[in-house]
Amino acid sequence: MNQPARALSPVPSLANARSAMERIATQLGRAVQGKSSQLQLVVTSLVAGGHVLLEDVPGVGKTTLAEAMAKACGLSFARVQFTADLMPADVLGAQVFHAQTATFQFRPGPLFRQLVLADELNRAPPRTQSALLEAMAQGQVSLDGATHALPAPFTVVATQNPVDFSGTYPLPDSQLDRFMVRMSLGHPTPEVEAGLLVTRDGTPPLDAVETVSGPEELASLRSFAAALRLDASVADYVVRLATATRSHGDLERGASTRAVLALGAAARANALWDARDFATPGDVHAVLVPCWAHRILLRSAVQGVSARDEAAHLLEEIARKVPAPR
């Protein structure tokens, strides 16, 4: 069970917002070492109100990261192992008949937590994936004519293995759009890995993570970030980037309007790392690839290059060609 939140800062203010984000990132770093840039991106997405898709090989800390996020932020947590026989009711919940009262009552599923780890999401059948992804988009679940609101703040961290797709159900491109960022942790450096061997004494890494925030503070951070200024020139720049993806000869489909909005939200949250009340083109660049690389569709694959790497390369190329406002 998570510890109660302690010593919460009186967000909002720029200094307090940055301090809160740094506190959360520091705690995540106690569980997942040597990944400061990735952890900063996770916190940015969390504050921007986005869901996270982690694509990585097993054993690099995906599950640990999700659990650390919940513990550091004082959020209720559930892990769902997605399998081929997982049904929507196993995630969402179901109406259960009570014989004593001769009535049906809703039994909430594991989705009714503030942070949900959808482990190996692509191993569940499309119907179950769709149930989860619709709930992510709407913040509520509708069953048998009744609507059930999900807890707030609500975040999904989903994982999938980029190598082993045998027997899986790849997420439709339209549903990948539900995730604000897609990212990977990757293996730690040899120095960090050697350090783990020396210092690890069998204590679970999550034991080192302290609860340094809470649901109310996270909700406040999200509202604060959403209200940061994004000048018309920067907004125009984001739209020109999107337009460039839509007309690029190597892309079947460019960035959607939802992608534009997600990039703007992530750029605003990224500005808080510098305690700025406005987002710059630099903030846009910082989150462009993780925000859009999974939302654009390549016309054809380049031999020897993964679709993920190729999408990232194209976005970086577009960012170099589209003039940024000064």
The other form holds:
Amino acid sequence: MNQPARALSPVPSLANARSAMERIATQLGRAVQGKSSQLQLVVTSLVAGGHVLLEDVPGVGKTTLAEAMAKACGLSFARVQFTADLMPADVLGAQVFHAQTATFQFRPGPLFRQLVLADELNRAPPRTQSALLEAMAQGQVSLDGATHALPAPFTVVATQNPVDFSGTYPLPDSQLDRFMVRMSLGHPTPEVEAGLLVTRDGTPPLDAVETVSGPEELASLRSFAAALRLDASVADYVVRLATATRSHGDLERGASTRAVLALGAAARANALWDARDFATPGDVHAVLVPCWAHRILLRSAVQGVSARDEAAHLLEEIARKVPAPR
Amino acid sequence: MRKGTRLRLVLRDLGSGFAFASMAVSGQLPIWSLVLYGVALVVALAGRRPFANRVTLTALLLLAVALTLGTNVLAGSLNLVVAACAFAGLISAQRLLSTPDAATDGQVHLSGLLMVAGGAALSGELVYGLFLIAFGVLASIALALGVVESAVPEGEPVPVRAVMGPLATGVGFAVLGAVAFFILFPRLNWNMIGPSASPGLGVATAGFSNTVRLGGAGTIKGNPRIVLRATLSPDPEKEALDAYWVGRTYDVFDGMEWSNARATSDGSESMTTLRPGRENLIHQRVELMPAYGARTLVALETPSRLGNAVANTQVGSRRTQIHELGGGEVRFRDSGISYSYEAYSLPPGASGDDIQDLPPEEQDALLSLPEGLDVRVGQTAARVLNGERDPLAAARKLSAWLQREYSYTLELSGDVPDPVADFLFQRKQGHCEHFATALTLMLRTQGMRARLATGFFGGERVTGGYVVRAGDAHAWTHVLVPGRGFITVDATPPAHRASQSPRLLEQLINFYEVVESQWRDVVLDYNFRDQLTVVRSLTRSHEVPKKDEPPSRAPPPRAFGAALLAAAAAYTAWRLLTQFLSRERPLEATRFADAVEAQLASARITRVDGETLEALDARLARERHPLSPALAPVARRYLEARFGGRPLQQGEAARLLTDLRRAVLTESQRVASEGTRPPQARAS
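Having seen the form predicted alone, could you now give me the structure of the form predicted in complex with its partner chain?
What follows is the entire complex, opening with the chain shown before.
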């Protein structure tokens, strides 16, 4: 793990917060090119303290992105490839008998890192999934009566393949709710792909990423964002949006209370991009679809890309219908 | 002090002022309370609240005033209701000058309501209604502004202008409420100070006092107010009646004043028989109007019976007793604003009175002469009569002589020591009282019994009945003719007997009388009893119950219908009111955003459906619109003001809008110049 290139100050001001976020996004852009808006969303979610669900076909840079995040932010990193035979202990860790002292000792699993990439989460059996998701929600691991705190800041970047669902265990809807945003990177543009061919000289793209932040700065960024002002009218707007999803005819299930809280947190973090110390309806709009599209359940429950697009389309329509505070 | 507070306080204070004025117009409040309240109101309107720091002291002052008022009430020099009204005014004045906080506001409005109620008790005049409505309007606007003020966050200016529009609805409700209050609140008008608090132009006649001072009543001759309405049967069917309406007679003259020898009789009943009845009596249904100002019953000469007396008071009409006084006067026992009764009179030319029927002291009085009467009176009478001994013939001869030799005037002779001598030998002109007095005294000097009669002469036909005006007040002579009784002889020249008011004025007064009559019937007389009657008539079924069925104890369907209607009306009013109150009022920042969007629209930049100013600003920035740099700071400031808790400063919105307008102007000029410039051929 690289040491931070320079002394990082905690975040005392709006301008500092914004520049810190831009610094991180810039570094991510070195690893994943041509995806600035997605990277911005990743950073927003990181600052809002949420976990990210990357949903995409293989080979578009999901793993690279997660690793770049860990490197740019100076976070400890672990990658877990989820497979059908993965047991909870493989993720959480296990009590190991220590022969010399004749005692059981806890050996932490790969989850005990500040940034964990859970690759192809839907391939793991439900027990393992739920162990991970519980850890995500609680920020701690309970094993054999003992509680083990996860390192702070703790963030999970999970991936799943939206197309190939055969032999997988799709995440239960209630578990999906634990991810702050779901997003897909998509294939790079032809220009970017061509550029990759030309410029890549065998060095892995992660080498270009510099560590520009640290866990302390990220923690202070998070507390700074959580303290931003959310006007009563904006809060009311968020709730009205949730109500609209709950009463929508095409929806089996609307946004949950956790979804409402997540949208508020993401909107607050989004305000930092504009160096604002308050969230606006525009911030809510900016994060609405990535925040909620995976949390609402369509009546014609079709898995895959079309359902995802359908959910996004519905949310955009609701956002048009529910009047924003003026 | 926040903007808007001042306006609200001024409205509140003015409302209180109108409430006080509604009591003050009754003219019954003590003058010092008027002055104190007036000073307090002026000081309050000037924005000074000198009592704010002296709460205890001024409350003690109020206590002292209360004690003073209480002492006055106990001493009988002040009516309790008047004292209570005056005290309410002073409480209001003290509150006006105190700290303008929420509690004080409530107390000012409450005392205003009390004063309006006091005004209703003291006065029922039209102008009271106007003050009531003014109070209702101002107080409700002030209250509504108070509500708005408390809803607006601290630091943001009160959107007075935006609120004023919707307030019009509230004001409509207030006016309706005030009118309802005015109609429904029973008016008491207890006639507290003066003998009469008659509405309108005030008391018109000198009334029927116990004495007639010679020359005292001449001024009323030009007063066209209607004092009496009567329907006669049989109907004489004449346009102008030449009839004498007698109120009372006088038999003793002391040189200055006429009075009566006989004192008041004690009897009191609902019908008084003055003379034995005969066939062919003329029946009259008479209404004495408020302008009459007295309680004496009036009837066509010669009245035989008077009765069925009804007094119309502020709390309703009721049968009342009448009693007979000296001089044939019959008077109502109870006071009212108007009276109605029936009268029966002997036909003209007949009389049942005879000398034998009169008590001895009255018989003597009919011949009495004042001490020190000018000897020339008797000499002149003897000379004119020239030996005529028949009383009626003598009276007619003297009357003809007076009418020939003397002229009529309404100018008063002034306070002269001997008015009869002054009339007969100095001025040789006078009005009816002079003529009648001269004739009566001249007859007495010749040993003929005569007395002075007062009442009205004439009668103008109006819609089937007759009206008599205050200017018709008249005095004439009754001469006692043996065997026939008292016969009327009028010495006043015939042209000057009836009212002498200008015709146009009479017509105007007729119009006013009609309005006032309606006012009295619809508003003043619409009292608690009438309200009950209306409620009863709404709830009482007019159907005759069938005989076999026991009468139902349940209220009739009409009652349910009326209750349903009332409930529907109340519900509708409540809905409208809550809708109005819960309507979202635009914030200042939102209005600013509206103004910005209006300016952008003038540059043909319109927001698409549902797009906020924030989204519009983002879109323009994406499109690299030339106005985007100008709009960005404005939109940013809007967001800060609306969602960031940093309200716009005084004048900031205007400045930002000016900057934006300048940018819009520059941009539109640029577009225009590019548009009009012909494409230039580029030489290659």
